[in-house]
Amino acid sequence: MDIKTPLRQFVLTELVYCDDINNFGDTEDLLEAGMDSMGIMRLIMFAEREFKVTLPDTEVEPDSVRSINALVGWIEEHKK
């Protein structure tokens, strides 16, 4: 299943601004792009439905949520 299609869907459309999708770049900063702790819940509920995985909320680090590169890698980690 292709991760991070839907998910920069999401979070591009719901989570920063961003005047022009296709020229955010997957290492793109998130949080500098306005994503705040309450896009980092609405994304996390998001992925556990989206790709039926538990992201522990133990896990939350700026680190896993920085940038769509990121969150992919984060998620794959859980769908195993």
Second form
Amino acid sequence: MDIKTPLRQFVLTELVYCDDINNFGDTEDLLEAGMDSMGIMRLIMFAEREFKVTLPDTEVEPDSVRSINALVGWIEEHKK
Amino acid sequence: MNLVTGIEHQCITNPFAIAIRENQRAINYQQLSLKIGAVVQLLQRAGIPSGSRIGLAMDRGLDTVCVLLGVLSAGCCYVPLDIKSPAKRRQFIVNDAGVAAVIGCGECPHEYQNFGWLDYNSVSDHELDVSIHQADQLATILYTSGSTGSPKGVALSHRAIHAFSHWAQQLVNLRNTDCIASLTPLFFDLSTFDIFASLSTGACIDFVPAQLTMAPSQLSAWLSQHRISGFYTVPSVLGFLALKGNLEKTPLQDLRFVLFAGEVFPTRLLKTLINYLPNTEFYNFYGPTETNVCVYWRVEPDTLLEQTPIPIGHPACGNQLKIAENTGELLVKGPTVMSGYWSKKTLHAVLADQQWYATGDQVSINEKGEYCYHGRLDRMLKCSGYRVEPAEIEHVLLSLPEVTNCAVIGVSDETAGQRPAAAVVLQPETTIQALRRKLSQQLPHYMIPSRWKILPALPLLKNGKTDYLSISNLFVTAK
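Instead of the form predicted on its own shown above, give the structure for the form predicted in complex with its partner chain, please.
Shown next: the complete complex, the earlier chain at its head.
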């Protein structure tokens, strides 16, 4: 199951605004783009619900959610 | 009663107890009194008369508390400046407040060049004389989002803040052995608990590193290691802690009480948090900046139902409450109510004696006699505890040449509170990203709309006014 597409869709419409979703790079810094702690919380709730994963509490930190690629890697790791 | 008397008393009777901690730094009450004295001397040497307003260009922290208390000890009023907000906004505030000086650390930033800069780094410790002030004197002006398009200054007297902090001390039985975690910026009225209730009891304030709000398990570890016994913050911070704070493995045994305010705490998240912290007392505090806390509810865990919002409770701080018959609006009268709005360098006492302050919030009383909150009667939003007037965002948007028309509404989310969203009519070839860049030069980050719709024209009601309901629906169906 592709998780990047729905994840990008959620992050880039709900948490970080950009005019053209296709133009936002997978390595761009989401925190610099405006995602705050509330955004991180919503993102985790979304990911756990949509991808049926449990993301460990101790791994919730800025580096886990810093970019689309970081997020995909983090979620994939717990999807096994 | 003024706000510094109790703290000065602690400096004399409790000199070697730790007053403030921030990361690796800590000062005791004796050192605190010397720092306060240093600030008083700094202001006196600059020839600043008692009664002046002083801008604080410093982020929350140990030094800032020393400066703030020094400003009060010198008989002046502190005006917190949000260092994360755009320069233009801070400049508006120092100008509107009519500050006699701005205190900060190091070189004067360009935006304060015409306002008399005082460098806190240049002071040296100085003996503190006991200060004498009138209780009606203004202690602070807290600028919040204004519906007329500019920030609005809420002027609070020593008496009003003291009424709250003294009441809160009694409520949670604050002691000199308590250690209070502080996370709130100074321009939020929540910070008055951390500073004045704690320090006048002889307790210790410990500043939470800001980055921990993004890593809840690190926040809980910090609360545990620092043996925090009390914490007053917004539900969004606590909700994240409940969901991902690793609380199962991090018992917070020292945490006696948690106070929260600023937005509605989703009951489901509150229940989760209480399950992890069965020995902690929880209190829901309610009140706009204009009244500080005027209603409170001690959380009764057994009564919580996931689908039912928690009540705001009973009158607090000796205030009287009343519900307006036609609208259901909550009206407040009593000791914590503001002195008035501050604008254009003057206090505007909007309430005559014995008048009620109208909160703009719709409430009712339930079968247990508790007040319950139902929402705003106007358009104001609460975004992560921040108060946001959509009209202020619209005003800034309309001042941009690229924007022909706009309407800002709030979209709700499942965590807590709302976020601003904007529907805009634009000149050709304008991008939202360009607009956001311009907005961020004038508005703080929490006021920048997170969702946007470009429309050919705004939907209107038959009377020609903007149809905000249709605009809200555009954002709902887009999900």
